[in-house]
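First, one chain by itself in structure tokens, the form predicted on its own.
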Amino acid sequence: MLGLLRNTQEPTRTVDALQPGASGDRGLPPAGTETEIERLRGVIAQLMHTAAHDPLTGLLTRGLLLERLQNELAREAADDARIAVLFVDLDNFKLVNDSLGHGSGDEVLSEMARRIVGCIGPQDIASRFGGDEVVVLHPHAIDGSGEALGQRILAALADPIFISGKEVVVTASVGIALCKPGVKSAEQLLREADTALYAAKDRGRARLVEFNDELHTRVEKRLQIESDLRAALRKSQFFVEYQPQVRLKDGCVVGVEALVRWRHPVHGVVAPGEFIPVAEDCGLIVPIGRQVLLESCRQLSEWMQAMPGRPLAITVNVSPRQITEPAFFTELRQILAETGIDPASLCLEITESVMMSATEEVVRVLNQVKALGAYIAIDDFGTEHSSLSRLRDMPAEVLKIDRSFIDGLSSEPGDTAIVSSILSLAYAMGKHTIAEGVETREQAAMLLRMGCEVAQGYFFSRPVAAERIGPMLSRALWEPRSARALHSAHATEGLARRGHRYFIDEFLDHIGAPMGTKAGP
């Protein structure tokens, strides 16, 4: 334990209350020797200290900070001082545990606590709220002293930490909320500081953000969305649209992506970007995702019954919170059994960021899904810092090229290089690719020439209701003008290999030495 806390308040039941002669000692047995009494006092004091402090960091427990905060908020406002609460959270602390081990992570947390204690004043207290999150109570904030304290904490935590001879740099984010006594409850003030903390992380981390009216409006909106989401689940306001996935060489639909929509009774159809993050935060993404998965598989079963022998696949986005639910795999098997679809017709999408930071539990479940016969796709591929070794070890068989790279295919040489590199990587690793966000014929033609097999986007079709997919299954959604010539030129050469060669040709052409031309001396 640190033993360095300033002005640490112990619980109200003190050791003195148990001394002989105190009002509470009537039922105590006669004391033994004076030495025995002193020993008992020491044991009781140690037990009380242990109960009041976090065993790893020595910081106060959550309960004691809440008690102190409630007392401060209940005092009379005798001056202009305000009560400040600071939420401090390490940035990317999970990477420390994953790369150096939990033992090293504990050392980082202990050092974090020591440095925070070194920043606070004699009237301040610090408490470990859980994980790598520390709350500091600054009960007399005057003339910006709360913000100044937050900046001192940021500076102190930014210095390198030496763990087992290695230098580790771990930054922190701080959210701060202030109020005068008697204005807000402890829960409200803590919630506002927590909101400010998440705003700090959203704005780039390693910074301090103070709760304000703008954040207050955002919180109110979020709470309203959460309330409306709960009602939407009860009233079946969610529905699914489907976007065709097209085989580029002939324009045939080979799959669809299921996309959830929310028909709000007041605001109409709400975009997923407005409610999915809230659903993730509050856990409602689990029942929503379950509904989408079941509805999508039922719909695929209907299409396949209407067109027997017509191959068709469906991709469904799943949240990491869904995957870590104990019942997820069991429910997936039940859905496949109920709908009767072949597991090989189902592809579950997870984002690249989730895949790269997947826990052992997530990887275990994904391997179960793969063993069942279903596919795993990495969505938004290329937008995060992927590790090739991590990608190699993941059970993902499909890479979905992010639309941000497709946008620049006809205008940004860098995007062309990235797309071609992803196609080459997928070819080398034996993975499938799907290009997202195709909006022009030129983009589709370039992807075809580069070796991409399947694409989706507004050029082919927007996401549509299920009944509009049926007619699309019997016709081509585009006719590549030179597809026949492109695909007969090298019949035995893989599409992705030709895409890789195309990229090299383009690059060497820029430096004056296209492939097949021997450079001079």
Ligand code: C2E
Contents of the next structure:
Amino acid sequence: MLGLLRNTQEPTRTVDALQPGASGDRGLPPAGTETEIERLRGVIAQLMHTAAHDPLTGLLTRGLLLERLQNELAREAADDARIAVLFVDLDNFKLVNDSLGHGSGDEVLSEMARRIVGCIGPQDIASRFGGDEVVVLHPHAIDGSGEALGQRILAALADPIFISGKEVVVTASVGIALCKPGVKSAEQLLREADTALYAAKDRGRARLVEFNDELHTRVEKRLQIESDLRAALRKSQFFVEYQPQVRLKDGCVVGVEALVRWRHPVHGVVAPGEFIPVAEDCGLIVPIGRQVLLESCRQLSEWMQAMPGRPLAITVNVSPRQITEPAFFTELRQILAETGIDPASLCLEITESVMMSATEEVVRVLNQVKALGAYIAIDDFGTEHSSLSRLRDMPAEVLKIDRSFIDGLSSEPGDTAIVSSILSLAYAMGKHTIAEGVETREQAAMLLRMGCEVAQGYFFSRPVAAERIGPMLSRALWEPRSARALHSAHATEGLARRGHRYFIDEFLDHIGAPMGTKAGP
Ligand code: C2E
Ligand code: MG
Ligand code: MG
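Got the form predicted on its own; any chance of the form predicted in complex with the named molecule too?
Shown next: the complete complex, the earlier chain at its head.
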């Protein structure tokens, strides 16, 4: 017990007073004497202190903070002071626990509490609300003192912590909400501070966000989406569109990416970017993702039956919430069995950020998927900081080059260099590549020359309804016009070297242009 609460009046007795043998026949003063009364007072005070404080951090319990907050909110609003509530939460605390063990995690929490208490004023109180979440009540906030307190806490927590000789750096996020007495309930003020904390995490962590009307509107909208999503599941308003994936050397459709859409009764068709993040947060991504996977496999099976012997793969986006669902792998196997599709024609897409921060649990499931014969692709590759050793160890066979690099293929030498490097890396690691977001013939031709195998994008086709895919399976979606591109793609030298050489050609073209030496296409 650290006894961290400021202003605490309780006498600091040790727990020895509660131990058998500490008094009585075995030393107890006679009942009713002043010494005995004094002793009992001490025991009661100790019990009350224990009940009021969190055993690990010594901070006040949640119940007591709530009681104090309610009292503050009920007081007369005599001056301009407002009541501020600050939600403080460590960023990535789970990582500390997972990597250093729970003992170290506890030490970090104790130190966090000590530092927070070092920042608060004599009228403020701090309470552990659970896990790594601490709530600070600053009952007399004037002239931005609440925000200043939050910033002091952020700065204090950002200093390294030394645990068993190791330096641990943990940052925190703070959400703050303020109101005058009598305006809001304790629950509402806490909810608003929590919302602000959530926004701080969302905006990149290690920062303070104050609750305001705009945040309020956003939260309302979010809650509305969440409730609409629940209804959408019940009413089967989700459907899947498919975007062809084209083999660059001959324009043949070799696969399709399944992309979910929501037919909203009021807003029309809603794109996944609008609702997937909400569905991920509230867990609805699990049933939505299950529907998408089942529908995609069912659709693939229908195409396969219509065109036996025609090879076709399907790639389906999955979110981490789905993969960590205990039933995920069993359900995947069931879906494959029900629809009768070969696991080798299914590829699960996982974004690079998820892949790089994948827990052991996620990697275990991905390995099971791989062992089953299905493929794993890293989506939006190049946008995060991939560690090469992690990339080597991950069970992913396909890299999907993010659209942002394809955008600049013809105009930005930097993007050309990145695409070229990704292709070389993929080749060296024995992985396949799919370029995303190809919008022009020029981009397709460049990718082909650089050694990219497969691409998708509006240039070939937008995502379309299933019935529009059928006719695309029997024709080429493009024909490479330039013999040079084709020749280059078929050349016997390694893809990796080809990628690099292309980049060097480009670079020479670029710097040679002013002297009139730029080669034609
Ligand atoms: P993504 O998996 O990277 O999908 C590619 C996105 O780029 C799709 O957007 C697609 O319509 C769009 N796109 C394709 N070609 C082009 C192009 O040439 N130019 C441009 N500007 N865009 C192109 P969409 O359908 O809005 O999906 C957005 C994201 O939502 C997806 O990105 C994926 O991360 C997520 N998503 C979609 N469906 C699902 C799903 O069923 N489950 C999960 N968990 N996420 C999904
Ligand atoms: Mg994708
Ligand atoms: Mg992508």
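Residue numbers count along the first chain shown, from 1. The shown structure was predicted, so the numbers you read here are calculated from the model rather than taken from an experiment. Note that the rigid core is defined as the largest set of C-alphas that superpose within 1.5 Å between two forms.
**Q** On a core-based superposition, does residue 70 travel 2 Å or more at its Cα between these two forms?
**A** Yes: residue 70 shifts by at least 2 Å between these two forms.
**Q** Taking the rigid core as the frame, does residue 184 move its C-alpha by 2 Å or more between these two forms?
**A** Yes, because once the rigid core is superposed, the C-alpha of residue 184 moves 2 Å or more between these two forms.
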